Structure formats: C-alpha cells, structure tokens
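Taking the form predicted on its own, here's one chain by itself in structure tokens.
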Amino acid sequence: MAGEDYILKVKDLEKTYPNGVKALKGVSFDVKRGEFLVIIGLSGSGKSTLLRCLNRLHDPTAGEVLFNEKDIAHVKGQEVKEVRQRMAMIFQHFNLIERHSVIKNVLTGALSRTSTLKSLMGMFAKTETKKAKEYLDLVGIGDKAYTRADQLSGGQQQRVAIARALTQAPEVLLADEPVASLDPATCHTVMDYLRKVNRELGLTIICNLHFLSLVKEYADRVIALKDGKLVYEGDPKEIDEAWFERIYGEGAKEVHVN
C-alpha cells in the first residue's frame, strides 16, 4: 500500500529441519515500522521457529526476509551477527547471569560495541552505562541496578532481559513467549513495559503469545499459524469463537489472563 513504511516483508518462508519436519510452509506477511505484532498458535505451530528464522538463529530453507528492503534470509558470517544485533530477542527463560548485578547483565547488550579485553574487565564506556541505566528506568527497575540478578522476581528478571535487548540498539525486538514463565498478575506488568517500549521508543515488536486475552489488549495486529501455515492475519478483536476454534482446534477453550 502506498505510503506505508514496512520494516519487514516475509515472503514464502519455509523451514524444514534435518529430521524432515516442515515447521514453516510458505509463510508470508509484512510488518510496519513501529508496529506491535503478535503471533499466536498452538505449541508446535511454528511460532518460535518463525522468530528464529527472522533473526537467523535458524537458517530458513527457502523464501525471503526483507529487512529494510534487504533480503537477510541467506546472508552469511558477519552479516548474520549484524542481523542479530539489529533484531534483538528476549525469551521465555530470562538467560541472565545470575551471580552478576543487574547493570552488568544489561551491559552485555553492548558487547558488540566493546572490545573483548574491556568487556572481560567489566570496563564499559560511560555512555553505555548511562544508556543501560536509562533502559532500566524505562522498565521500572532502575533502583535494582546493583542488585544480583538472582535476587529478583521472575517478572523483574524479564524486565532486565528487555533492558539488555534495548542496549543492543535494535530496530526490531522479538519476544518469544515472554510471559509464559510468569504468574498471571506479573504477565500484565511485563506486557505493559513492552507496550511502553513500543510506544515511547517507536520500536517495532514481534511477540509470540499463548493467551488471546493478552493479544486483544496489547497487539496492533495479529497473525496466526497452524501446522506451519499462516491461517489468519488482521485485527485481534475480530477473532471470534469460530476463528478461535479454527486456529486452536475444535473444542479448545480460551483461558483469560486478568
């Protein structure tokens, strides 16, 4: 559409694993710059594989991923590292170094801009430390900067992971089931901060979620995968009971996170 600014255009993306499993089967969709896009589907539908193919943690078998109009689906070597820096990722499990302070964990997002020797000695530029603290403030835990990571709650640790990803200075933030390990009350806190990052920084977010109630509250747009194929794309509020059963299977029951 004329005038639209797309940061990603995915065309006929396929992923077949060495064991023959076809995880993605010709998936195509576009992502607008600054959008909060959510991907839904059953476990095994291809959601996590899709995110990993976008930032090249997995190599796509076929298709294109146009990132700022450049196809990154099959780049090699240093270009793959650059893709992963510009498309940061947070996971269901927080992957923090538990014995290190929160600020040290966040600063690992700046490793690509810091020499190996300085990083080993914990010597980061003052500008990097300042920016890391700003991101901790943004996700509401600036007062925890010098606390050991293992002394934080699960929700706080996920917010550290968000701040660490932001320190990479990405253009896209990928979130793979970011609230799956959290209790329902904490889910909304983490999702609120992801939305804050999206709106205040204008950062494009692509997020896998299980709970449709969260999708309807936070997503600008949603795509649904089933058996590796895209089966729905549009407004999350238009997913009625019939669409829910088509995506999740007949007899599936929606679970609400209040």
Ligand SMILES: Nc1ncnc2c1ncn2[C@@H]1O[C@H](COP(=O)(O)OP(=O)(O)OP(=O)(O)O)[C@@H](O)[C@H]1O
The other form holds:
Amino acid sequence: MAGEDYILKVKDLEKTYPNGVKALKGVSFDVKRGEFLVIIGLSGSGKSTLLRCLNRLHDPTAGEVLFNEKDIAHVKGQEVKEVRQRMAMIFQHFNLIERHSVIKNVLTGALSRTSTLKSLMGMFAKTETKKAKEYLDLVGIGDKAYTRADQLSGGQQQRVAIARALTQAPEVLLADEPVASLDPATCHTVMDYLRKVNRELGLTIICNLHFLSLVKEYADRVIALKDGKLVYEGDPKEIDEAWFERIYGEGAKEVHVN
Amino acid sequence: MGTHLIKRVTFDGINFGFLFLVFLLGIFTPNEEELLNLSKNSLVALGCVVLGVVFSLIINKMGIKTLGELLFAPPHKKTVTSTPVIWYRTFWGIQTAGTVLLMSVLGYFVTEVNVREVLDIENIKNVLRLIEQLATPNWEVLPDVVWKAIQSVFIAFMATLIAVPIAFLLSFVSAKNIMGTTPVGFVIYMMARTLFNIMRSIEPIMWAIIFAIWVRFGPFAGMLALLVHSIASLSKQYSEIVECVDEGPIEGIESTGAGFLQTIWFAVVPQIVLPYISFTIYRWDINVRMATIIGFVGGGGVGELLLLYQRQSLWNEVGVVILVIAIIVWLMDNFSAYVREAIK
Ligand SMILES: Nc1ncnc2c1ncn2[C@@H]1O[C@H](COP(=O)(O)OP(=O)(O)OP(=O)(O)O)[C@@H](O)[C@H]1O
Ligand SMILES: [Mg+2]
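One more: the block was the form predicted on its own; return the form predicted together with the ligand.
Below, the chain from earlier opens the complete complex, with every other chain and molecule after it.
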C-alpha cells in the first residue's frame, strides 16, 4: 500500500476562455478519497472555473485531471456525460426547475441512466423514485416531495439540489458557493447536511466557500486560489493572519479585524 | 469615427438630394411622359444625391451642424451648448422643417388630394345610399355567409395547428443560445433566421396567390398561405422566448450527465410552455382576421363572398358579410385576450 488513496489528482490545469481571459494558470493539487476539501479565494480568482473544469461543464485548455487514475480532462462525448454523472454538482442559485415538483427535480439526477425516450415521457424506473424519496428523507424534506420547487425557501431548495446530486450516485460532490445566497442560520443547516453526506455516505466533497468561519468549521483541508494560481494548501486551522493577507491581498486584514 | 461619417453623409446626401430634386421638378415641370422615364430620372436622382453628399461634407466642414450630424454624431461629440438655441435658428431645424414641408406639398399632388370630392353633395348622397343599403342587410344570404365564416375560422385553426409543432422544432434551431455555441450551429442559426425573415416579409396575401395557382383556388390554398406565414412568425417569436430562458436550470440538468434532448426537455421546455401557448393563441387570432380577407385572392373563406357581392354592387349582402366578420373578429379578440390573461 503506497500511502494515501487519492480520488482526484489535478496537474497543471489551465483554462483560457474564448474571450482570452486566463482563469486558471496551471493549478495542481490532489484530493483524498472521502475528504471535505474547501476552496477559497477572492471573487474572480477562478474557483467556479476550477470546479466546472473538474466535472467537464467546461473544457480545460491544458493539464490533467486524474479521476481514479484515469485522465478525464480531455475525454469527449459519452465519456463527458459519465464524468458529470460521477461528479455531481450543486450551485449558488440551486439551478432547479422551478415549475416542477420537488420529486421530479430529484429524479433528473437519474437522467444519465434513463433512456432519452423514457425520460421524455416521464417514465422513470420504480426503484429510481424510491431512491429519490430516500434521499429527500435524508436531507429532511421528504414531506415536500409533491410541492412545486419554487414554493420552497432557499435553504430547502438547496437541500433538493443535494438530493438530486445524490440520486446521480456520484463519487464526488462539487459545491459552488452552496450557501452564498442563504441567511446565516440556514447556511449552517445546509452545511451540516453536506457534512452528513460526507461522513455517512463517504462522498468526497469539494466546496467553494466565502466565509472563513465556515471554512474553519467544516473543512478537512483547504486550498486557496489567487489570480488562477494555487497559493495555499493545508490545514484550515493553520490559516493565520499572514496567510489570510496573502490569499486576500493587502488591506484585507483590516476588513477581517473589523 | 468611420461609420458615423458614412451614416451622416448617407442620411444628409439623400435628404439634400431630395430637396435638389424637388427644386429641379419645380423649374422644369416635366410632363407625364417625362416623369415615367425611369432610367433617365434615376440618373438625375443619383446626381442629386451625390450633390447632396458633397453639400453635406462642405456644410459640416464649415462647422454648421446638419440633421445627419445631429442624429449620428458619436456620444463624445454630442456636446451640450451652454445657451440653448431655438430650433428654427439652427441649420438642422430648418433642414427638418423644409423637408417635411416639401414632402407634404409633394404628397398632396401624388395622392391626388381633392377636398371638393369629399364635400360634393352628389357624392355624399351616394355614400348615404350605400350606408342605408349596408344597414338593411339581406338576411337571406346569412346561411352562406355563416358557413363561409366558419370556413375562415377553420382555415386559421388548421394553419396554426400545423404550424405549432414545426415552429416548435425550428425555434431551437434559430435560438442563438442553443445554436451559437459551435461554428456549425451558428451558420445554421444565421441561415434559419434569414429564411424566416424572408418568409415573414412576404404577406399572406402573396402566398395565397402562389398557392391558389399551386393547389387551385379554395380554402386549402388559403390555409397553406397562412401556414407558411405562421411558421415563420411563430418560429421567430418562439426562438426569442428560448433566447430569454434562465441558464441556471440548463447548467443544473447538464451537470447530472443528461443528454442534449433531455437537457432541452427538462431545463428549457418548462420555462417556455406558457409564453408559447400565449403566442400561439394570439397567432390564431391574427390568422382568423387574415382568413376573412384571404378569399379576395382565391384563398377561400368569407372573403370570397365579400368579393363576389362587392363586384355586383349587392350592398345589402355586403352588409351581412361585414357584420359577420366584425362579430367573429370581436369574439376571437376577446377569447384570445381572456385565455392569455388567464395563463399569465
Ligand atoms: N464564461 C466565461 N467566459 C469568459 N470569462 C469568464 C467566464 N466565466 C468566468 N470568466 C472569468 O474568469 C475569471 C474567473 O472566474 P470564476 O467565476 O471562476 O471566479 P470565482 O473565483 O468563481 O469568482 P466568484 O467568487 O465571483 O464566483 C474571472 O475573471 C471571470 O471574469
Ligand atoms: Mg464563482
């Protein structure tokens, strides 16, 4: 046994958008199986871009993403869909289908293994519906299954999104600022469910966060981005004033102190 | 800088050219035969426009602001003068007023305005007699008219019904946010857009003329004419709805590993159904109006009877047709407004 078990190994990942913006300038890091990894960094530092390059919502310009030792950075077609299915994602604005019921939203997590024809006719397998309901129970909103998604509060919608992600039967859960549009109390509820999923289901979580207090509370390990480059990797408890200044730039200290 | 100059010079050139042309018209007072000599007159007109362009360049060089400069000057050049100048003290103000004045004088002759005809007592008597006849409808033709009016409604219904699924599919092809992501997609998008614009710029009455030859006179020709027009119009309107959809759900569904069709069906379609229904009912409403007149060129429906009776000066019968058309249009208008309000 050669040391740690890594689920993801990212090597020199680069992303240049068609408009010429270099959002990632060679980022390398590893993700241990089952850990809760948090990514921090200023607005525009490339956090969202990084997550979308991992699950191939975006195409990386260069570099490698070894997912269980297989490079998926440049796979095409059907393989891209498989990568997306195995690395589920939740978003700042939940990205649910507002007019559909909660259960219908959660079932879309099963689209990748349902034939196009059957899914267009709404014919999901019985086992899928059963699974979907179990996941809704897991995030504590089993009673809301037949409510329209837009009738729920922000925190409840994010929990629906988590249930949808779980229905994909993923190995990794990517979370792009999952609590940035929620109030502080709801914030903790959602983060607690992410931790529950991490600990009870053993799902690897990679999460972008803004608040340092949340980082210290939930992260096993932290990486920090600045201008598309990795500037810190380590234990959240070791982020001191000096590191903070390096990540967020000069002057950020005062804001932190206030 | 460049485009601003071209726009200004084109605008002023045509404007001044027009003024010169009217001036020449006043001097030479050509007779009818000379007026119809298109090739010679186009040359003269072109000469005037060139002269206008030169004039515009000179005037603006002298620091006098023409209307073209006022309209097309880039933002940073649109300086606000400290003392506001009354419009008739400015060059562009006089340019505008002069143009409008000359246009109306010319229009007076071209449209053969004749106030005396309007006030002529014999003419007024004639029209009163016509109104009297229209107002005493010949109810004997009512069954014919109602039957043909029902035909009009169905012509419109079939055209709309068949257009909906076709336009539904085409609306994705002509939506920039769906197709604009790849070069091939963009080319298809541009081609579809252009085709719809051409199809829409041809009025249904023209299509009816074409189809009346193709499939013979009758309601089928009218239905096809409205169908072609509806496909183009609905595709355009539908695709504008598709272009306004929220990208969030699309990303959400894509992130599950769903395919292209699944993404469209689950993320896009729920966002567009209600506006689609609203536009569709409105289209049916418009089609009913058009179906009542399309009979004039052989497209079937109640318009056929209107043409028939009008040709024979059967005004009591025309009165029935007008009444029935008014009622149908009024009913459709209310129905469509009611449904669209209800699903908002
Ligand atoms: N689709 C895109 N096309 C072009 N440039 C983009 C696109 N998305 C992001 N960018 C640019 O890439 C850079 C990184 O953006 P990204 O969204 O990854 O940052 P972020 O760290 O997630 O910021 P935030 O905290 O504001 O979400 C920014 O400069 C942004 O303007
Ligand atoms: Mg972001």
